[in-house]
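One chain is shown next in structure tokens, namely the form predicted on its own.
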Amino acid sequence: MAVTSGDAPEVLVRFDQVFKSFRTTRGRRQVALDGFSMSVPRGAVIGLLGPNGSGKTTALKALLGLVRPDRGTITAFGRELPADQRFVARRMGALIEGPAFTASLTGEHNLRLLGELHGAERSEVADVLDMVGLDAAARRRSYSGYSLGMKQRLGVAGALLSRPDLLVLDEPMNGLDPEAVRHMRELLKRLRDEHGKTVVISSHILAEVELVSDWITIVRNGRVICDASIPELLSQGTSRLVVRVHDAVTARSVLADHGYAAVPADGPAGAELQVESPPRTDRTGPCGSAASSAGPGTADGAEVLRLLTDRAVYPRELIVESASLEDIYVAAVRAADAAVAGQEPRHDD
């Protein structure tokens, strides 16, 4: 089940205000989590964003009980952690900072001895093989003799195996070649699609993470920045309209004329403009400031393809471009960097 703007949808986990921070080996204080909030709704794809070090991977952690926040409340499936933490880790699996089997045993063989411990029939370790498309190369194939895409679907099968609700996954396409990025996508749609899991996956790869994922977290310096579905981002976001004309310096003064800022740039063929509406002050969006700072209003094209024609420039092409999830991103990042400019960077993963 996809995650829309319309959508309502049930939280399976939230972070609320979430701090955590260690002591380095020169005993020094690092903060990883400054008040971390974010939410996970049921059903969909999450894909929790942000530079190395932003933070991911020890908010996963602490999901998981691999580290103790120091404040703040994490609940999942209606339990507060870590106090059901067992409770919660039989409903939910994880693949974090890479698979790790037995290098002379095949794939198979591995999953078999960890299905022991979760309880799992042989018939169980075929259908999650079958599942990753490992079914085949499981049983002839060692672990050693695996591509990192194969360890890495491999690692993905064993998180299946306790039959979660939920699964978090840490940089699953980190390193993988095209083709293996293409079979890790497409499994993880097919998980949300064909057998209702509700996935996390932590990366600092933003266009992958577009094609999977139906709720975007953005993280910088351990806090969340950004906590949306996809097409409410993108709603949010500021589009250009691009005019290209022969005249650049009169189209200019006519639209100055009438408060539209139109801003050179190189185009393909000739003087091309982008322009900009004066900014707009009530804009608001899920990733608060940031969203509303991405830039001005988008300027009317048939309003501004009147002005132009009523001065006789006739403009040869009128182009609406919409924004991107990146540029989203990067405004979102820049605002964040802007709030604690100054600051030496604190956090880790």
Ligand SMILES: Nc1ncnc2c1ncn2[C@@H]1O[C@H](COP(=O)(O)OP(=O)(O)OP(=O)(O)O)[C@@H](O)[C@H]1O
The other form holds:
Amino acid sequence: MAVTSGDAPEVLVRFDQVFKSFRTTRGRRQVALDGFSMSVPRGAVIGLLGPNGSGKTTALKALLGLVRPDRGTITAFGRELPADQRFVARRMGALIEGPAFTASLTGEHNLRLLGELHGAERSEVADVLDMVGLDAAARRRSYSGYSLGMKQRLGVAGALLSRPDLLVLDEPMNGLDPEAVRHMRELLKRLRDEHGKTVVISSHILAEVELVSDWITIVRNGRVICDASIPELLSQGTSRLVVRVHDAVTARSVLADHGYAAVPADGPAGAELQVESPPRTDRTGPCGSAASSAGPGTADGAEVLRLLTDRAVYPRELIVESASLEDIYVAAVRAADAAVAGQEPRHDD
Ligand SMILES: Nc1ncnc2c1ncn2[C@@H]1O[C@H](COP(=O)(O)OP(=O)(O)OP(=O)(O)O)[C@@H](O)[C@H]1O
Ligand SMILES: [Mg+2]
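Could you output the structure for the form predicted together with this ligand, given that the previous block was the form predicted on its own?
Up next: the whole complex, starting with the chain shown before.
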């Protein structure tokens, strides 16, 4: 049975407080997942974003049953893992740490061999090749002659052969040139929009996932620090308010009386103030209170204008600049780093 909650999107996969550590060859304990919790809404493209070593691959492997968590629960398609791994495995297709195909065979031949494992017909091999947009030449040419982008797309085709509802792709854009990244992005959107797939992709580069993901999960040190739709994330970001005035001294004093910090900025058109409202501690968003408390709150443009004009300071210009996803990402990561600073080291050395 699917997991649902009110009008919220159906959750296909849920990680709840998953812990996993490895024993390294030098006998140390390396924490990979440290209370990892995330949800995957059905029908979305989810970008699992985090720096190298943050635990992305380990989390995806845990979902696929390739790594066994020490603690915590993972549910997928309403079933608990690892108990129902076989049930879940039939509904997932994956590409983890690059595709493994035979160099001397064509892409089509490679897929036919893989298809035998899933009982896929020849026509289904042709279908998945079409889905990923590999043209006839690519079918004739042996795998060793493929570009990296073609190899990745063939890997996705292989993951589609089991007719999965959920595609799990670990760094599918790694090493691709901008054109191939665009192809991959279009492919993932097509799989979502035309074939109803849910797709989880991991990356350590925000720009790679930003344009394709509906939902972003940011992982840092084995822990999820943000798990939200892109609109939710953007609504949490603080915007920058810039006011251009003739009398900056009076403007600063008026704003200071009402708790706003107005920092002089060297604007092109004379006295320019960047206005920040006091930090808000009551706000929680999808990045917890972390990202919002990392910086000042959003200055309310209408209120700032009213305060100034009430005291006969008439701004020449008032500009609201919204925070970008990158600003929000950086704020969330900084806040998470600040929170862990001073905590126990993550391994035994
Ligand atoms: N089999 C293993 N043995 C020992 N340590 C491991 C093993 N697998 C992962 N780790 C460690 O666990 C942590 C998380 O690794 P993981 O591969 O999940 O990160 P990642 O986010 O996928 O990184 P990357 O962006 O480099 O792929 C790292 O410190 C890594 O060295
Ligand atoms: Mg990885």
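Rigid core (definition): largest C-alpha set, two forms, superposition within 1.5 Å. Numbering follows the first chain given and starts at 1. Only a predicted model underlies this, so the values are computations on that prediction, with no experimental measurement involved.
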Displaced residue check between these two forms: residue 248, CA, 2 Å or over, core reference
yes
Comparing between these two forms on the rigid core: C-alpha of residue 70 shifted by 2 Å or more? no
